[in-house]
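Here you get one chain, nothing else, as C-alpha cells; it is the form predicted on its own.
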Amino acid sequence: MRTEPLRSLAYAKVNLSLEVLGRRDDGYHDIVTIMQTVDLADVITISASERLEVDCDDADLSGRQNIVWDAAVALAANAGIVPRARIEVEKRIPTAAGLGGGSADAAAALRGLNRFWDLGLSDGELLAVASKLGSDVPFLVTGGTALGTGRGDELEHTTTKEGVRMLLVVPPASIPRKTPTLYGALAVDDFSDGSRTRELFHSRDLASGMISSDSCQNAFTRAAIEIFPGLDDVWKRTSGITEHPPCLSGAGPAFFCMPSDQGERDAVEETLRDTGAMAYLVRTINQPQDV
C-alpha cells in the first residue's frame, strides 16, 4: 500500500446519441448509445487512513451516499482485504445532469485504489467489478469512445480524434428520480431500432473528429424540454447563436453543440446570464489521466 497521497481524474461523459430500443423483462430498457469523455474532470484524491473515509466538497455527496464509497468496498471486498483509504472528491462536473459525474468518480475511484492498494488488477478485473456499481461505470474505467448497448454497460470501443471541442450547456434544472421518470415519459414516437446511432458510430465523420451535433439525437430530449424547468428557454437561447443544433446528453438537462470555439462559448455564457446556466467549453479525450 502506499503511503503518499495519489490523484485520480473522474472525466465526464457525453452520450452523442442514445437511442432507446423498448423495455427489458428485467424492468431496464435496451439502448443503442455513443458514449465519448471530455476533459471536464472531478479530483478524486486519495491517502492513507485507518479506515474507508470518503469526503466530498458537497457535503451532500460525503460518506456512505456517494458512490465512491460502494466502489471502495466492491473492489476491497474483490480483493479480499479491509477498505482503508481516506478519499476527498472535488466536483467539477454538475450533478444529476446527464454527464455521468458520480459514476465517473466510482471509475476513477477504482482506477485510484487499485494503484493505491497495489493490487494490480487489469482493465478487464476492474470493469467486472464496476458493471456491480453501475451502466456507465464500466465505460469511465476506460473512457474515450464506445458503443453501448443493452443497458449500455456492452462496449465496443473505436478510435477517434482526440481534441473536438464542444460547447456544454447545463441548465440548473433539477427533478426527482430523474432517470425513471424520463424513461416513463417516453411514447411511442421516442422509440427506434438504434440503426441510426450504430451507422455514427462506424462513420468516417466519427473517426475523423468531423462529427457535429447536426448529426447526434436522444431519444429522451422531447420529453427531457417538457419535464425540466427552463430547459427549453436556454435550448432555444443556445440554438438561437450556436452553428450546430443542441442535442440532450444522457437523461439531461446538460445538453452540447459541436464542433464550438471559445467566442461561441462566450456569447452562449451572456445570453444565459440571468438563467444560472453554465457553459463550458470542453475537450474530447481517449484515455484517462491519472497523476
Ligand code: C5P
Given for the second form:
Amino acid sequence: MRTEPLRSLAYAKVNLSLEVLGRRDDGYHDIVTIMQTVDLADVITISASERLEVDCDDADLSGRQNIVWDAAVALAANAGIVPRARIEVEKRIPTAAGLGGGSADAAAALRGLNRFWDLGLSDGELLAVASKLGSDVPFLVTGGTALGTGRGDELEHTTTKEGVRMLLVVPPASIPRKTPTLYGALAVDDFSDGSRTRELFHSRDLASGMISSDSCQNAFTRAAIEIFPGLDDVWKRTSGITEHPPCLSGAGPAFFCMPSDQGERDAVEETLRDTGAMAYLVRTINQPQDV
Ligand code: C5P
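Structure of the form predicted together with this ligand, given the form predicted on its own:
And the full complex, kicking off with our chain again.
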C-alpha cells in the first residue's frame, strides 16, 4: 500500500446525444448515447487510514451516503482485502444535474484505490466493478469520448480533438429520485432507434472537434422541461442569446450549447442572474488526470 497521498480529478460528462430505445424487462432502458468528459472536475484525494473514511466538503455527502464509499467497499471485496483509506471529495460539479458528478467520483476512487492499494487490476476488471455502481460509472473510469449502448455501460471509445469550448448551464432545479422519475416519464414518442446518435458518433465532425449542439439531441428534453420547475424559463432565456441551441445532458436539468466562448458565457450569466442558474465555460478533455 502507498503511504503518499494520491489525487485524482473526477471530470464531469455531458451526453452529446442521447436516444432511448425502450424499456427492458429488468427495469432499465436500452439507450444509445455519446458521452464526453469536460474539464469541470471534483477532486478526490486518497491517503492512509486504519479504516474507511469518506469526507466531503458538502456535509450531506460525507460517509456511507457517498457513492465513493460503495466504490471503495466494492473494489476491496473484489480484491479480497479490508478497505482502509481516507478519501476526501471536493465537489465542484453540481450534484444531480445530469453531469455524472457522483459517478465521476466513484470512477476516480476506483482508479485511485487500484493504485493506492497496489491491486494491479486491469481496466477491464475495474469496469466490471464500475458497472455494479451505476450505468455511467464505467465510462468515467477512462473518460474521453465514447458511444454507450445497453444501459449505457457497453462502451466503444473513439479519438476526438479535445479543447472544444462549450457553455454549460445548470438550473437550480432538483427533484427526488431524479433519474428513475425521468425515465418513468418517457412516452412512446420519446423513443427512437439510436441511428442519429450512431451516425453522429461516426461523423468526421465529431472526430475533428467541429461538432455543434445543432446536431445534438436528448430523449429526455420534453419530459425534463415539463418536470423540472423553472427549466423552461432558463432554457428559453439561454436560447435567446446563444449562437447554437441548448441540448440537455443526461436526464437534466443541466444543458449545454456548443461551440461557445467567454463573451457568450458572460451574456448568459447576466440574463440568468435572477434565476439562480450557473453558467460555466468548459472544454472537452480526453485523459483522466491522476497524480
Ligand atoms: O444505473 P443507475 O444507478 O444510474 O440507474 C438509476 C435508475 O435509473 C435505475 O434504477 C433505472 O430506474 C433508471 N435507468 C434506466 N435505464 C438506464 C439507466 C438508468 O431505466 N439505462
